[in-house]
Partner chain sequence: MGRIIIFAVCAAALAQTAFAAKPPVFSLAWSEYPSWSAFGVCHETGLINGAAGKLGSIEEKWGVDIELKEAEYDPCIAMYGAGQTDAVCITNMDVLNASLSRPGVAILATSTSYGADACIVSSAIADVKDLKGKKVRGLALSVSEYCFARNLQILGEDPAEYTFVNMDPGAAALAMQQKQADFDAIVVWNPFVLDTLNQRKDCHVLFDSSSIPNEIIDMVVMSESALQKPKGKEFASAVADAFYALNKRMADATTRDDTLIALGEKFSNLDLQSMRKVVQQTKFYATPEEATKLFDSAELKDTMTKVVDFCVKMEIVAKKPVVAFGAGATGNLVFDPAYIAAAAAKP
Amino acid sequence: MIGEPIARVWHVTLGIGAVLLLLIAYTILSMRQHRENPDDKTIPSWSQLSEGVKKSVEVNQRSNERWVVADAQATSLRLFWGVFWGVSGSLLIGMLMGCFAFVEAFLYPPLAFLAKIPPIALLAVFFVLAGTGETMYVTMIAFGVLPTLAQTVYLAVKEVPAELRYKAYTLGASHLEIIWNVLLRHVLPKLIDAIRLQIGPAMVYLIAAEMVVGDVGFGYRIRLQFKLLNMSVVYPYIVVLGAFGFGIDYALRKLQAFVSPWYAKGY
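Isolated chain model, in the form predicted in complex with the partner chain, this chain only:
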């Protein structure tokens, strides 16, 4: 029957089965490619992959650092500051729009328009406006996520029932307290949900930019190793990227449960 629940055992078994199936499919694909060309590097065998992993994790002779560590550091710092400024800006703008009809009328049209432009298309514009240094990554991510997040904040503020604002006033709240203690508390979990969704696109802009102008970072390494046909490095890096995204998502969910325990309880 449609929608019928299954036992937990099945859940786990099927999940593991799917992963196994993927691994088996890859092994077959790789074996077939190596039958054609024993020296193939594009679909590396498991032993080639472990070589690639070693290369990424060990201290590199020439640069004297561990690739994965250096890249993870660079990429996550860029992502963090980009998202940080994007979130700060969107909170400010979204709050102002939600609270003041003047700001709303002024900012809504451009924001709605900007939210529809994929920032990847703006990459060239960011190179021109923000240079090619670390500021560029941060600016790009910040502006990339800002329109959508600001809209989320704005809509979340609008969703707060007027009664709750009135109520808070009757309890002696100041205007600032309405924003800080009522609206912000309402907006936070929804903002975190939106950030979770925006991390994906933010990573896309970041990796794309790193591929073009980076001298360290996941995107840089993947492009370089791709050109050198070292897919045994590229694939583990892609897995690391997936884990990276997964980790961020997990952390954000934990953060949400911490700052807004009420939200998870089915408000």
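What we label the rigid core is the largest C-alpha set whose atoms superpose within 1.5 Å from one form to the other. Numbering follows the first chain given and starts at 1. Here the structure is a predicted model, which is why all the values come from computation and not from measurement. First, how it differs from the form predicted alone.
Once the cores line up, the CA of Asn37 ends up 2 angstroms or more apart between the two forms.
I have the form predicted in complex with the partner chain already, so could you send the form predicted alone?
One chain, no partners, no other molecules: that is all that follows.
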């Protein structure tokens, strides 16, 4: 039957099986490539990958720091502050648009237009307006996620049944109390879902900018090691990026279950 759930054990088994298939496929591809060219670096063997991981986690003699630690700190801070300001701005703008028709009429057209512009296409503009320092990364991420998240909040407010507002007014609630106790509680879980979907695009914006002008961070390291054809370092970094995004998504799901348990139970 379509949509029928399966047992938890099957969820875990199938997930592990999918990961094993990917590892087996990579192993076969790497072995075939090295049979054709034993010195190949584009698809490293598992021993080459272990050397790349070792190089990433050991203290580098030139910079006196561990690459993966320094890059993770830089990228995570940029991503956090960019998403933080983007979410804060989108929550404010989306709530205002959903609550007040004149704000909706004023802001919806430019937001709908800006949501269609990929921030990567505006890299040069951000370089000119915000320089090439930390402010540029944060500004670009915030700009990239804000229009879409603001529209998500706005639509979520519009979905709140009018009966809930009328009942709250009948009980003597003020405008602010309705926004805080009725509308925001309805919007918050959907906003968290939207943030989960925007983490991937936000990381794309950040990695692209780090590749162009960064001097530290995942994007900078991947670009540098790719130029040197050190794919044994590039591939582990890609895996770390995937694990990084997965960890953020998992934390957001836990946050959603904590702040809106009634919503999470619907899944």
